[in-house]
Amino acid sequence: MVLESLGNALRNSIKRVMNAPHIDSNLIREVCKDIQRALLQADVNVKQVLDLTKRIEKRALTEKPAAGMGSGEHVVHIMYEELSNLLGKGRSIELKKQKILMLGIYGQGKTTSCAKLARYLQKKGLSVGMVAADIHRPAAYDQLKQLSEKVNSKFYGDIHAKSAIDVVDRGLKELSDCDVIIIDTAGRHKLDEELMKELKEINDRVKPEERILVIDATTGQQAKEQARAFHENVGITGVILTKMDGSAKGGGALSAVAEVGAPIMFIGTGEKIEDFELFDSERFISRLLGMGDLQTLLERAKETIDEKEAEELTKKVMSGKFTLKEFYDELKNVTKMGTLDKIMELVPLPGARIDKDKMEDSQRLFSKFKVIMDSMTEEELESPQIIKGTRMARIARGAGVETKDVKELLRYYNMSKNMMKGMKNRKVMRQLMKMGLG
């Protein structure tokens, strides 16, 4: 989860403005003090942490809730604007035939955000290229090379290349009739003149579109001088955090570059290539509060899930028709968005905190379940009800499980079964279903 700590933290500041009977001052200094040390726990700079409180106790001192809305809730949605415009507005990428420039010191991540925005952009609709400009560290023409196959992109590099000037300039040629061009430029342990001056040359000769830096949120408040120095030098147009998740200097990281003024593009929040996202501060902060981000889930469900399959099922459910089948088809949906902790991120759950190990135990259930089903005939997923006693010790020793466990998916089968029948609001329904959650 991102930002877990920070998160949990603040969901109490929430969680007691909501419970309490009566906003009254003394309240509200109160959870300024908790918001403090939240923030500060991040990593986030002091100066920054002490502005930001004292500008949510003015507000919510002196300002009027609005028609209809409550004053806990109104003291929420000013911690919301506020922590929202301390992270700046981001900014996303434009989708169209361009080159860019992928800038970072050494370890930060970037050679796997070049996979990761590739993939990004082809889930956009466009074909990608990726060039392996980093002359100096072997092993990262072996990585990008091997990530290039991983996203299905075109690659050029030349492990024996004396100029990173020269591999550029062939790997643009190689690739014209891509519509983006990736270009993974060096690394060095620390900033140096060295690295700047190669850039530089880089940057004059390509002439990219876009020169995104790379910082390790970990790094926390040092990603300013991070940040400045590449933007001085070569003029960057967006930054990428990556390891923002649990990371507990990662606060300290996005406060830190959106200070700078460079614009927050993407943030990583995994090892896997899908573990990417579209930096929003308006939607990051509305997940730390637990309020979720049902825009983001409907995106990820339409990136991941073919709209005609979703569609079939829609229909079957709203006829009455719910087997094994369906069901299998239901988990396949989960799994293809994510795990299911970074799935509940985005469900709205003001005040709630999200139990991990019960996350990961249902995360495990749900293969389980998979496998099982993959060892029953067709006749049982369509009719569950034949599943009995001989059949029963047939499935489970085809999956390798005891009786027990067939039982459970059927006691899990028959809830969700009776869950759609007792589901009122068909419309709800009905988009539940076509994300796959129903």
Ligand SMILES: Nc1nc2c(ncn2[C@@H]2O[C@H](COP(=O)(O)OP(=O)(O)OP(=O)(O)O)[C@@H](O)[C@H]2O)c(=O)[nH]1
The other form holds:
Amino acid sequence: MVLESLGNALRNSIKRVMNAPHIDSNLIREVCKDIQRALLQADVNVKQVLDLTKRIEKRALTEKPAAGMGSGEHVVHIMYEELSNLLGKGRSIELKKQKILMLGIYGQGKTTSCAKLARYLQKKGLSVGMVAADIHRPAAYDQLKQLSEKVNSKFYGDIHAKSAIDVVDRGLKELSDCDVIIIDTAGRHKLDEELMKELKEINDRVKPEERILVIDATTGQQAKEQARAFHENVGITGVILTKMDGSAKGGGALSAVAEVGAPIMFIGTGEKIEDFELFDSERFISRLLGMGDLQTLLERAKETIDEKEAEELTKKVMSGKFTLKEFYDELKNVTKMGTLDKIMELVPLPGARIDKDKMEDSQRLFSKFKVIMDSMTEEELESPQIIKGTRMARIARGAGVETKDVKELLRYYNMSKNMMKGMKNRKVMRQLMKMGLG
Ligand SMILES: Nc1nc2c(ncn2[C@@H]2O[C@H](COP(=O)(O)OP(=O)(O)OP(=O)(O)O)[C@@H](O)[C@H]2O)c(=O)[nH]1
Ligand SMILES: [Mg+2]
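Previous: the form predicted alone; requested now: the form predicted in complex with this ligand:
Below is the whole assembly, all chains and molecules, this chain first.
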């Protein structure tokens, strides 16, 4: 994976902190130096690295650990938070009628990402059309056209067009019945004034809700400057990080993301259309730093910090709000945190016994449920009772499963819902909330 060696180096720093008999300012300074070196080697921008490590050092030296947290855990938690700040929280794209402009320099994966995004939105129930506004490279038209056939989306392009603006104008008219229109643009270099001008014109004409910058994770230091140029010209609303499956250092792309301050929306993890994931910063950093200890630590930190939040959630669920969305969050947390066995000890979920072998089956089953829920619309997640007949068939098709699997998911959901309703013991409830079951 991209950022592999950065991850290794950071994991070593964590080990060092966690294994130290006691934490003093010398150790903190040394560890900050280690982190600095690791980030610089990974190609993260120098100024950002210095700012980041200075903040970690300052906080580690001055902030007191939360109650119940050891001083080693406290320092690691600060590291985690500061790295998260560098990457931002991420944001998922809204499922609504809109126009999306895709931009970025040459060969970053714009055209491929157009198709990946189209497929994602279609699975959510939106109709999508794509416009080939890259008129500078003749093959770009064919590439997008073929991809649109592959994902079954509408397409507009004109192989003989002389102006990108004309293509966009006509494309918007042709595809006006689509919910979402994705506009693929030509790859450009930030110094290419002509192409930047064209992009600004397209942006002024289309007034797209989203202007998504596509950044290849293998781009080095120059990624930051390029990202800034796009941001100054059109204002970036989100980022897709591509080629995360490679073995590049990746820090250049992270610097670019921090530079424009726009949230990462998706990551591309391969050349195939389905190699596309929603960006989840907590999961991403956990993966980078190694799960295990970190996950336990984060849960503990959450327990102390999120008491209030847990209280809110408890109220919400106690008042009967438990739609598929809450169920989804529950499954996400369960599978992410590996707390399934703990939950099983507390809640006898029917069909999933504490048996170790069965546990793996449950994990697999829950992963399948997540894929199925990814194929649902917001409306269906909010009001699962409307999922019948053709809706059910569409969801099953989108998720590549059979309708009986969708039915099984709904059965589990209903069981959980009844269980939640029946649960009157606040204490157990609170405990469950903390573990993410709600
Ligand atoms: N491994 C990997 N390859 C990718 C990914 N995304 C795109 N690619 C590959 O990167 C190459 C360039 O992708 P394109 O989508 O054509 O890039 P582009 O930004 O549209 O390129 P231009 O239009 O020439 O500027 C292709 O070979 C893609 O298959 C990814 O997430 N992982
Ligand atoms: Mg392209």
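None of these values were measured; they are calculated from a predicted model. Positions refer to the first chain, counted from 1. Between two forms, the rigid core is defined as the largest C-alpha subset superposing within 1.5 Å.
Core-superposed comparison between these two forms: the Cα of Phe155 travels less than 2 Å. A movement of the C-alpha atom of Tyr80 reaching 2 angstroms or beyond is seen between these two forms when the two forms are aligned on their rigid core. For Gln222, the Cα coordinates differ by 2 angstroms or more between these two forms after the core has been superposed.
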